[in-house]
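Here we start with a single chain on its own, the form predicted alone, put down as structure tokens.
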Amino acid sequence: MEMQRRQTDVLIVGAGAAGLFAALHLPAEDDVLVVDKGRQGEGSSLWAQGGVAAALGPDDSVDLHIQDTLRVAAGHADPAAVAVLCSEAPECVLQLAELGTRFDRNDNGTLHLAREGGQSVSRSAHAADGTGAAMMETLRQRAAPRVTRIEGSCVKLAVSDGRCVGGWVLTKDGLVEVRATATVLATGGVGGLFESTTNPSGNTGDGLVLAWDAGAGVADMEFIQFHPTALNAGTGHQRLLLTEALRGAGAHVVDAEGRRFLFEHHSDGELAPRDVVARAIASRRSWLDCRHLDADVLQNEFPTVMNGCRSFGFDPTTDLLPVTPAAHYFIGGIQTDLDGRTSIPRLYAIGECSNTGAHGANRLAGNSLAEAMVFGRRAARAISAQRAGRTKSLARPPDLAPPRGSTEDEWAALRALCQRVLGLERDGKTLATASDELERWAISDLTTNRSDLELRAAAIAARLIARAALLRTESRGVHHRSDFPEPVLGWAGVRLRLGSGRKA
């Protein structure tokens, strides 16, 4: 079959809410081209519960916001990354406001502000607790007139006398050849590699390896946030989660002798910094409790979660909820300036995909969705005052195996390993070895086969990861070595780069 080629302005490389808020503000005139993974490749912003971290309360500022993303991000954040998140959110869920998302009111009319993990105050803005699912609602609306949609995979970015000029993108016809004058990868984060995660399961770190092949830089690969309140039921590896807006609404974590256990940890107890949480979650049984709470509160403000729980055959007005750990944002990626390139001009990176330093070694609950909205916006400003130039040819596309048929045996050895070795405690010994086990899965060829892309880049991702974790002899935030307990001061902000030296 003939290959077909298109051409573009702007290639978006996933659809979530990090590419679509970027394609809202580029040029109307410019055509923009979205490759999705369709339903089954959902990513992770309709699962966004919790809600949008922006300073717009009578009692907060951008000043105190930047303070606890400093704050909990244990002396890692780039100062600058996080001066321009805070700053510029609220400007961002004003406009979302506006495009239509149905953000919860106060009688007055104001947003309603709901308290999440290390928030010194009230900052989230939500829709219940089905944020991500109301703001996509929002952005596909308002997108669909302005872009182009294509589902399929990209499969490998193209590179032309060092600048990105699209790439290949595998769908059910064949491949098509995109040429594009700049590249955005939106793709989303690693969920996919854990046995027990928040996230989607073609969350596989898909964006992240297209563009260490192509020969861009990565940076705080091994810092990968796990959500403490997941509820521990089900047989699937995404598991349902259990919002932190519920222990700021006032649910309690409890052990198996009802006794409230994370003041032991930390001073905010329920509402400390997520990776304390999860440690302490992860060393003993534990549930959340939620029966204490208004039964009209649970059901009119956590309707996602009421009816997730109950399809568990779990109540929680009556029930105890079994929690876990399970892996929820990476907080590495690809490393862009503050406004979104990367190290191979013209070629782009937002959202989770991204690493703009702004999240430290934790994030800041609610901060992922404005990171989303600010660099996505700042991403596309950029693209919009680029010279245009012209789009180079593309080189010979990508040789194409045929399918190979990763099998589910395949697929839980690499996840069961990621959660042993790259998961909330990690060491030297156990890390050292990963990549050899890895190795069969990351050089396997590009085939034609979703399954088999997936498993490569998976399989690729881990081992940066795996690679990353060795070298920070440290435990900082989310990332804890077992052999290395305490952070060193030495390591503070000390941002692990790493290049593939690859061209595409």
Contents of the next structure:
Amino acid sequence: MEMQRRQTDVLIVGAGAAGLFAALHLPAEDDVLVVDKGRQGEGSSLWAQGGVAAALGPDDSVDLHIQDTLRVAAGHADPAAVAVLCSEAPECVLQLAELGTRFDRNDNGTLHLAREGGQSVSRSAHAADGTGAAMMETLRQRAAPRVTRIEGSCVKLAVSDGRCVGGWVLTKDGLVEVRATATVLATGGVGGLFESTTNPSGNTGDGLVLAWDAGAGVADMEFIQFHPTALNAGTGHQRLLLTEALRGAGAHVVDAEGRRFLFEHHSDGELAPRDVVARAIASRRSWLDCRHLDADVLQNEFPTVMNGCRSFGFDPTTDLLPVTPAAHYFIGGIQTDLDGRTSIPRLYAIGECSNTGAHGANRLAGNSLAEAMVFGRRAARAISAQRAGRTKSLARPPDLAPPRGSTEDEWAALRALCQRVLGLERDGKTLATASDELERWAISDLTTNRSDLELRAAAIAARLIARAALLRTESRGVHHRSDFPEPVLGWAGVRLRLGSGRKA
Ligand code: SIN
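Having gone through the form predicted alone, I am curious about the other one (the form predicted together with succinic acid); can you provide its structure?
Zooming out: every chain and molecule, the one shown earlier first.
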């Protein structure tokens, strides 16, 4: 089959909140091509429940948001990135509301703000507990007339004379060569690597590995955030998220004796930073108790949770909900500056696949959707300012082997390994053994099969995470080593940057 060729101004890989918000901020005359893996209902943005953090409340300020973000980030955040995130988030939320997202409002018309873990005041703009879905509806509607959507997987980026000049996309009709003046990775995180996750399965580190294969630097790979309260029910590796806003609304975490034990771990109890709550919950059988909350409030403000729980046979108004931590958010990623630029000219990364330094070693609740918009918009503006001549031709297309047919057993083995070794508690010995195992993991060539491509990406991402987790001989934020259980002064502010060593 002959390879199709397309030329565009901007190629965006990923069709979640970051990618589409960026698309809306590119000049109207630009051709924008968005690559969407395209499984119905996929993408973490769509699944986001809690909200978007922005200092919009009467008792809040950008300074307070900055302070909370820095405190939770465990001495590891880049203050400049935090300042950008917190000062630009309010405008992005208001813009989204103007575009049509129906955030919940108070009787006087102001935005209703929910309080989530680590926030010293209520700060998360939300649409009940379906904030991501509401945002995505707006973004998809608004972006549809502006972008060309192509369903498929980007298999390789093209780098010519040291600059990214597009990539190759595998669609059901074959390989498409896309020449682009700028390329943006917005592919989300790595929850698909774990046995227990709040993410869709397709979050397999695709963008991270595209950038890595092309020679871009990645950073903070050891920091993976686990959400403390996922419903411990069902088969498969996806877990229903029980949003932190429930705890913000007064739900309790209890043990088998019915005791609210989190205060033994942190004075903020249920609203302590996520890493603290997650490790405490992992240490014993735990339940979320919502039974004392008003049934109408639960139904009206948490319909996603209520319907989800019912589908597993639990009624939150009468039943205790068994909870377990689950892989939720990838803090590390493709290292960028504050405008989404990676180490490869004309290659940008935004949202969860990127690493700006804004989350440090532990992300504050609500800062992920805020990050997607703030840095998506900034990257779009940087791209607009950096007009350059069109790309003439790409390098040689990738060789794609015939499908290998990755198996469920292979996925199960990789997920079990990641859960055991890269989860909430790590230790040097296990990490070293796992790193060797991952180095030997048969990483296939690029093939024409999506699951093969995802398994390859997942295995490479796991290697990089294990490598960084082994190197960081301390505990900080979400990275906890039982052999180095305390933060080490010498590691403060040290960001582990891994480079593939390939020449871009
Ligand atoms: C949640 O709803 O608890 C998750 C929100 C977030 O991760 O920021």
